[in-house]
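Okay, so here's just one chain, in structure tokens, the form predicted on its own.
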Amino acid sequence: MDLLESLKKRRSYKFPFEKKQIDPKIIEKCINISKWAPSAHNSQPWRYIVLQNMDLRTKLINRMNNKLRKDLRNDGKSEEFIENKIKTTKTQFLQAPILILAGIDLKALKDYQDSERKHNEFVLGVLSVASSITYLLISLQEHGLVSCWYSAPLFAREIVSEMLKLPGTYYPLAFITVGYPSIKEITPPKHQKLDTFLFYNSNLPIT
């Protein structure tokens, strides 16, 4: 497929997958693929988990859902909203035939000493998984698969961590889900026009 046509046909997929197995070959090349992505300094810092073990997988997403239940009722949702969201969770995570947990190795990073160049350069490293994640799609997406990349990692740092017994250095930040479609066609999202956000100095929207 044209790069082009393939980046605007890429959908997040968030529907029931084909019980249908995925050659791990298939994960492990999309996954190299990904490492061409641009990153600050070079560094590099992007690290993928897959996530094999079903058993484990299930013990995390409810260890997961059970913190995500008690952030929404903090937020004041519905009961019946947080059944909702709680059942959409487990299907999207559990029911997926690859999930794979993205993140950084700190190690990577440059250190500095003082705090606001520490966060800039941990921003940085934000970007470069970013990227590389952007790479992994698109590349799954070439060998016919879909994917979903979600956030809920970072509202649940500490138990993905201790669940996964994650290197002391390693800060998760989002999951990929990953399968064979069994919706094939899907209604793309609607974009915003090119100039709400493309602005020239001369012509920048005063607040």
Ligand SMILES: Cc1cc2nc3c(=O)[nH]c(=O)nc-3n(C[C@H](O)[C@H](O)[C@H](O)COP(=O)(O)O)c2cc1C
Contents of the next structure:
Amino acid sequence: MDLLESLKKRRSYKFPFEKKQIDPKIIEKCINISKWAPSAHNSQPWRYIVLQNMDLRTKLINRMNNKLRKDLRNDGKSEEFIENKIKTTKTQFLQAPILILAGIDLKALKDYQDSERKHNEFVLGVLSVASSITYLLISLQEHGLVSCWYSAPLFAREIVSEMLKLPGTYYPLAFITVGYPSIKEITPPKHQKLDTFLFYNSNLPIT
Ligand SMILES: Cc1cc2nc3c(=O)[nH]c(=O)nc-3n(C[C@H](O)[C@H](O)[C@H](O)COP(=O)(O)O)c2cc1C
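Alright, leaving the form predicted on its own aside, put up the form predicted in complex with the named molecule.
Full complex below, order starting with the chain above.
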């Protein structure tokens, strides 16, 4: 597909997946393409973990959901809302043929003594991983696969790190679900008009 068309066609896929095996080599190929994304200082701090062990994946999602339940109760959400949310999360993460964890290797970031530059460097790490994930999503699409980026691991970092025995220098950021679609046509979400997000310095939106 033409790249620009492909950028417009990519959708976050949140529906059931087709029961079709995925060649692990395709996933490896797409993750390998994601390294061509730009990164600050060319640090390439992204690290992807394909969660192959289904037993471990189930235990992880159950523990993450226990935290989600607690968080939502603290938010004052109704039990019905919470159970629906948990059910959706289970379906999304346990029924996805492939589940990938994306995170930052903090060791790959530049180290500074002062907290401001330390923080800035961390932000650069997040941005770099985000650019790589975007490349990954597009590469998957080019192989006829669909995907969705979920931020759940960011909200359960301790659980993710503990369950997957990750070092303290790994900072979990996102899950990416991957599979073949059972639904081909997805209505795209509404997008902003160009003048909502593009400005020229002769026409700044200052009132
Ligand atoms: C940083 C980031 C975090 C996201 N986290 C979630 C999430 O936790 N749950 C979810 O359903 N979708 C998540 N998404 C997907 C967005 O909902 C989706 O990109 C957005 O609605 C636009 O739809 P599109 O990707 O089909 O264009 C996330 C996307 C990004 C870029």
